[in-house]
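Form predicted on its own, single chain, as structure tokens, below.
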Amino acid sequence: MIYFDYNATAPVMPEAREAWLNVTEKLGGNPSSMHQAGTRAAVVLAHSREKLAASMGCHPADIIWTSGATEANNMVTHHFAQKSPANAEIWVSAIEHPCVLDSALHYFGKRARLIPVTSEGIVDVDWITQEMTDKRPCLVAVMAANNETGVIQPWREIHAICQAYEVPFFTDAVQFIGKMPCTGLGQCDYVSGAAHKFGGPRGVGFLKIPHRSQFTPLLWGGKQEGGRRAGTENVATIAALTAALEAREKQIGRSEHLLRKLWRDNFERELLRQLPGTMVVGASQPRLWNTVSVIMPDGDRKLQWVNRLDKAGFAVSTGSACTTGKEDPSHVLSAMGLKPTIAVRSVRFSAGWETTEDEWLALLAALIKIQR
């Protein structure tokens, strides 16, 4: 099986994997507990998160562990929710991730605004700039990068906007991590990540937030991440996710994703010349280097690519892992403007530091052979 489906999750990488058995191997003991092997693994964590936060460029006591990024998101919502004004807006991108959009939905109700996006699948930075003057919210969200199209949004201005009319700013940085720099994601106020999007495993995400602010916690009873997630800390997946990352952030600093885009722009080139009637969703944007977002020809829906592509070895998704199996339009192609009919034919193609050349090119093939 060829793996097309990164973004959904990425296997395991062997740092990662070392890091993982070094830990459990040797480091038996709770972090939070006084004796010497409690201490040592106080050390791991310590570390791990130092880390991560001169990845980022934000102060270790910035990080909190988390069981994953939807967890991490839906303590960004709790909070706002606990310690806004009753009539407080929080304002989120109409891409968001759903742990992003149902949490704000299912906090603030009717006081939860989507922010519109372009036809190329940008956040609309004008009307946020627009409608801040009249009003502020609590929170703005807007992701890094989209999962489903791969679009990097304009997390640097926005950012620049709330800060001066002193909004705090959140982004899901998901699928950003570990494809695209760390640097200065650590200025934003709120940001969360995931493990196992990046070569970590499963189970294990941060949530940066400023270290001096008061946070309401999601979960209650404990002590453990100076008061503002209870849970006694998974000491190995944390030291996996930070070998994972360092170890992207290696490959990224070596440029290695440049060529990687161009095999991945190479496939797309090929696969409008080769099946017409074929459209790359945000082609025009900068996107992340390992995802293509495809409306395929008329007449055939995506689960029907996607079972087909199985059966010929290549797993492949729809969009989001969270909506994998429905029929219905996915909600970032509908506030794309994307007609239903045109946006339940599309189909994810995301790559990973593995993917080789060749297996883009046998996805061309395969794609080729099933529509002939």
Ligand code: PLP
Contents of the next structure:
Amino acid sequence: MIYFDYNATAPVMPEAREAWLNVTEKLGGNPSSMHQAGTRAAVVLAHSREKLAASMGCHPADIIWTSGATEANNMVTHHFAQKSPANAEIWVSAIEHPCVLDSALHYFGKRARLIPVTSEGIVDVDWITQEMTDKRPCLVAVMAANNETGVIQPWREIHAICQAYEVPFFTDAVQFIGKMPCTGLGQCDYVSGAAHKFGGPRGVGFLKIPHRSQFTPLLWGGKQEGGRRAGTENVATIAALTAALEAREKQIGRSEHLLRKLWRDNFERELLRQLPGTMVVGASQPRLWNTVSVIMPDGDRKLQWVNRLDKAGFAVSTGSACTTGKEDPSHVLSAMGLKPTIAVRSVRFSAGWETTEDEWLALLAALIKIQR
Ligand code: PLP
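Now show the form predicted together with the ligand, given that the preceding structure was the form predicted on its own.
Shown next: the complete complex, the earlier chain at its head.
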């Protein structure tokens, strides 16, 4: 099986597996325990926190370990629902992952406003600037890169606007971290990430919050994570997260992603040429080097392509993993103004660091073959 669904989850890389095994086999203590075994685990935890903070450019104490990005994102919306006045609005981009959108709707109801996006899948910065002139939401949430289209969002620009108006800014950087340099992310007020998107294990992630800020926990109990998230930390998966990120950052530092972008671009170009009627979503915008969202030719529904490719030995997706299995048009493509009859024809190909040029070429050949 050739895997083209890295945006759903990526295989665990050797560096992460090694770090996980090392902690699991040698460091069995609870990091909150006072004995030596506990202290040794606490040292690994502190070291991991320092590494992640150094990558993002923030203070280690600003990082809270979580069970993944769904938890981290729910923590943010919950925190603002608790601390903000009863009439406060939250502004979230219309293309956020459901764990941001649905939790914002859950906590804020009609006070959750959707920030529109352009037809190319970019959050409308002018809308934010205009609305800010006479209103202040309690939080603006715009992801760093979209999981379905791969379109990179102007998070730095939006963060600067929020700073000017003293409005907290949150970016879900799940698809961005480990693929793109994360310089500057640590300056955003709230940032979330998940290890399994860049070669770490599933079930571990983090939330970065402003330095020395008060935070209302979502999970109550023990005083772990500075009283901001109760529950014994999974030290082995946390060590694996930072080992994976460190390895990915080295690859990014060597610009290894640029070659992979060329392979993806070549696939796109040839697909458009050899399979008439296809369209690449957000084609004119800066996008993650690994992602292609394609509208397949008229008359073909996305699940047919996914199933046919599956039989041909390729794992691809209809969009985000959480909506797989449904043939409803994606909320991301709908927000971009694509008609439901067009949006139901979208298929997402997402490669990873391990994907080779030959695999992109094999995917192209398979698509051409199975269309007939
Ligand atoms: N945010 C984005 C942009 C995602 O792509 C995902 C997963 O697909 C999540 C959040 C949820 O992450 P997790 O699986 O760690 O809960």
